[in-house]
Amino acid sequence: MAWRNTSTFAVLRETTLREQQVDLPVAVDRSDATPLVVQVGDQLRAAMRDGALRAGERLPSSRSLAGLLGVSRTVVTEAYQQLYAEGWLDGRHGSGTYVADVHGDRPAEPAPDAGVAPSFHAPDPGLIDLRPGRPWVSAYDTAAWRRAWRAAGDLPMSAWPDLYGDPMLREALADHLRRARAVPAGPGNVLITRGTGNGLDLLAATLLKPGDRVGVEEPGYRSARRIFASRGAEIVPCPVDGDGLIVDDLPAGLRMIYTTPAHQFPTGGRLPIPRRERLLAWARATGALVVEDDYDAEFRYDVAPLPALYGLGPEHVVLLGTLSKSLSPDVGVGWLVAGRPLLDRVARTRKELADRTSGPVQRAVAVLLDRGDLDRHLRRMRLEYARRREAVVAALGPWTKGDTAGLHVLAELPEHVVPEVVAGARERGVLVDTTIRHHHGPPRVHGLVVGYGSAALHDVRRGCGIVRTLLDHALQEP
């Protein structure tokens, strides 16, 4: 673009997180017929892909790059909000607008034709890590959660911990469960544990005997299965389809079933509520106890949510969540949610294995709830993993299910490609899981498992861009 006597150059200059000084150089030509949004979006990517910024520096805010260059703020933030799906721009809740770190690269266009593209092994700190179970835990506010710490540690330390969990934790909790997963459920009714695992370690030595039959999604948590056989029971794999858990025709003789309803996995289901209905009616009419994992059901996209088993039958249901997802596993905070009764035989059961969760963790995690951090951290969670499903779903489109909630979806393959286009991907850096390792019997979905949580965005887009030239590589194979 040729500037004329008509442009506007404006050099701003901000301190960056290392209180370094960035100059800006960014000019409008309103002669020029290029839009200006055009303009300002296409001058400040230059400048991220030449180097002129770099990664972790603030660009000024809308309103304030808007006044200096002469411009609507709409200009400037349609601009930044372009940037900011590309993945060249990073937000960070209360402190601006950054420069993304994408490594040196530009955000991902797409693969050159696998057969010809140049194969390489990258470094393990430099692979593209597509797996599912692990979430971004980079864009927390730290500013809240150091907060959270020091007001945590105004609190006495307690002599004899809580075996249900730290009174305030507990009343935080039932009410976001409340709010956020129509849970009717109080303070009285809740566990604090330090993870699904430790729940569902919990459950399994108060309530099962050895050879006791437990029922488990097929293809399902694989540490659930683990940790069920662990305590002597007997697995049953439990089928699933495309809207989870097959509820008609379930095996006979269950002590208790184990099941993901807000987001099956692996394959992305989401249990309709005529489902819900007829497991919560075969749970009343066999006795048998209904364990909900509700482990991503916080992230949900285009849908509207659906309530929580819990909601629908406390009676006959236990719902298991934790923080792990939401803001990081090392928090090692969740929460087991029961009728009272089933809640008081556990809590003994934790006294007796002498199972406690940190007092200090859960105080911080309370003020996490009670100052609304944890909720505007889901909010704008929700947003950056709508983007990265959306990068997901345009390059493997044809083939991914189970993508209106969580933090992975299921790319359903005839079985002899998945081996090949696993292999090539990891050939050039790309990690991906497949459903293979999720059964407990014989395989009966085949694909791949892509998780989109711990990747940037711009990660994601490459990552899936190589996986699909994979994949047009392999079916047109003969």
Ligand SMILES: Cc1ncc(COP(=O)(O)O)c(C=O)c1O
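In this text, the rigid core denotes the largest set of C-alpha atoms whose superposition between the two forms falls within 1.5 Å. Numbering follows the first chain given and starts at 1. The structure presented is a predicted model; accordingly, all values stated were derived computationally and were not measured. What changes on going to the form predicted together with the ligand:
The two forms, fitted on the rigid core, differ between these two forms by less than 2 Å at the CA of residue 414. With the core held fixed, residue 423 shows a CA shift below 2 Å between these two forms. Annotation for residue 433: C-alpha shift under 2 angstroms between these two forms, rigid core superposed.
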Contents of the next structure:
Amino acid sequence: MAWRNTSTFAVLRETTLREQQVDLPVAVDRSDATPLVVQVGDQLRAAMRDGALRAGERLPSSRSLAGLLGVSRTVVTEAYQQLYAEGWLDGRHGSGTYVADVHGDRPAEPAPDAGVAPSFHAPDPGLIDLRPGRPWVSAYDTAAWRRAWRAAGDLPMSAWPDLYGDPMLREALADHLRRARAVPAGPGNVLITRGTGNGLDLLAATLLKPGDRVGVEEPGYRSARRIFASRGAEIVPCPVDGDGLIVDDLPAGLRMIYTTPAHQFPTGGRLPIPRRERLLAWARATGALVVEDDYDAEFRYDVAPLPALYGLGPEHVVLLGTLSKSLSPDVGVGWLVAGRPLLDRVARTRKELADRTSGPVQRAVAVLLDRGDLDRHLRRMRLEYARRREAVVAALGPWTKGDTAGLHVLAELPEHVVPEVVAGARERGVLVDTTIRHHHGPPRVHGLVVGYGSAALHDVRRGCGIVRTLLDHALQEP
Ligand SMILES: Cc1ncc(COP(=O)(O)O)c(C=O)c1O
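Moving on from the form predicted on its own, kindly provide the form predicted together with the ligand as a structure.
Once more the chain from above appears, this time first in line as the rest of the complex follows.
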């Protein structure tokens, strides 16, 4: 949204900590469908990203900014809370809101529609990071990793990288998926990507024309929305409930629908079998393609496995998997599983876009799989994550939902307590995410999205204890 064209415009002169004057351009446009909280947050974030606001500079109080913009104070507080949670702001108790010093550890951000959430940066090591999306990367077996790289280093490099991926890895993955996810696919159905994002983009580039309608779970994975939108698609939000995507009465005219049936992101539901069957019946009837994001399916707790949707209807489903949760996003390896005709079209797109996955990385991952090292790592991590998830449920029990799988839970809360709890947690060094930014339209699910992947067990306990205390306090207030 271009703030210059908007109806209300405020230029604030604020004295900063360093006694400098800051012009802060923020505006709201009530004719824009984007929620006001998102409008304010996006502009402040852009100002910090572009250097218009610098580390240490003080933002206006929520009351004064709300007054100037003519919005309720809650709008500004919520926008600030979100920026706190993402690490852009720093609160010094009682003394105001400051731009955090993020330049040392925040990677340069691409343009807002390029698909990377601003919260994807390493947090200050002193903070307890309970945001979702990050795995525990310190526990992998370094000896196994080195062994895999030594073996990969002995293999010859190719002048003609295989567009479908390294044959050894495709074979090992097909075997892994058959055992772990009941996926009836051979190596000929597997194309190795650099991760889910890469897979989504290849699919979009292959299949979508500008204006095609793509259903995306609401709330749902923001990167998926951005990737589809960047290829010209019209995003159609499709609501979820506690079990995941609501499959009855899906909107008409969808070319594709993106879903996370193993563990809905971010609400955590696991799509029951009857719904899976109805979703496939709908896909058969409409010709729409179901895009199954299987991002954290390796992790489930005290519940029977639910096989991948792909197994129920391989002709209508594309399965996307990734090592980003099971090993690390740093590896940059994922997979796209599809029927052969579609896979061939995706491979052609790859050629046109000069897109590929690093060969040596693929070969190292193939060795990890082949020697059973990845399976061993997953078994260890399942136990580790189960302990952390237990700690989250013990602290936030009455509110937790979607805790039977994955690396995060939803703590569904009354809307009014969320900003206070997030800000209080941030002041005490605990980062939590809210459901707000996962919505395309107006928020319909309220609460915290609590990730337990990247914090150690004792920090998960401590962080959730702090959140619980804040929550009890906020709920007691009249
Ligand atoms: C819903 C969802 N899908 C996929 C991913 C992983 O994406 P990638 O493989 O591109 O790292 C994430 C990471 O946070 C996610 O939350």
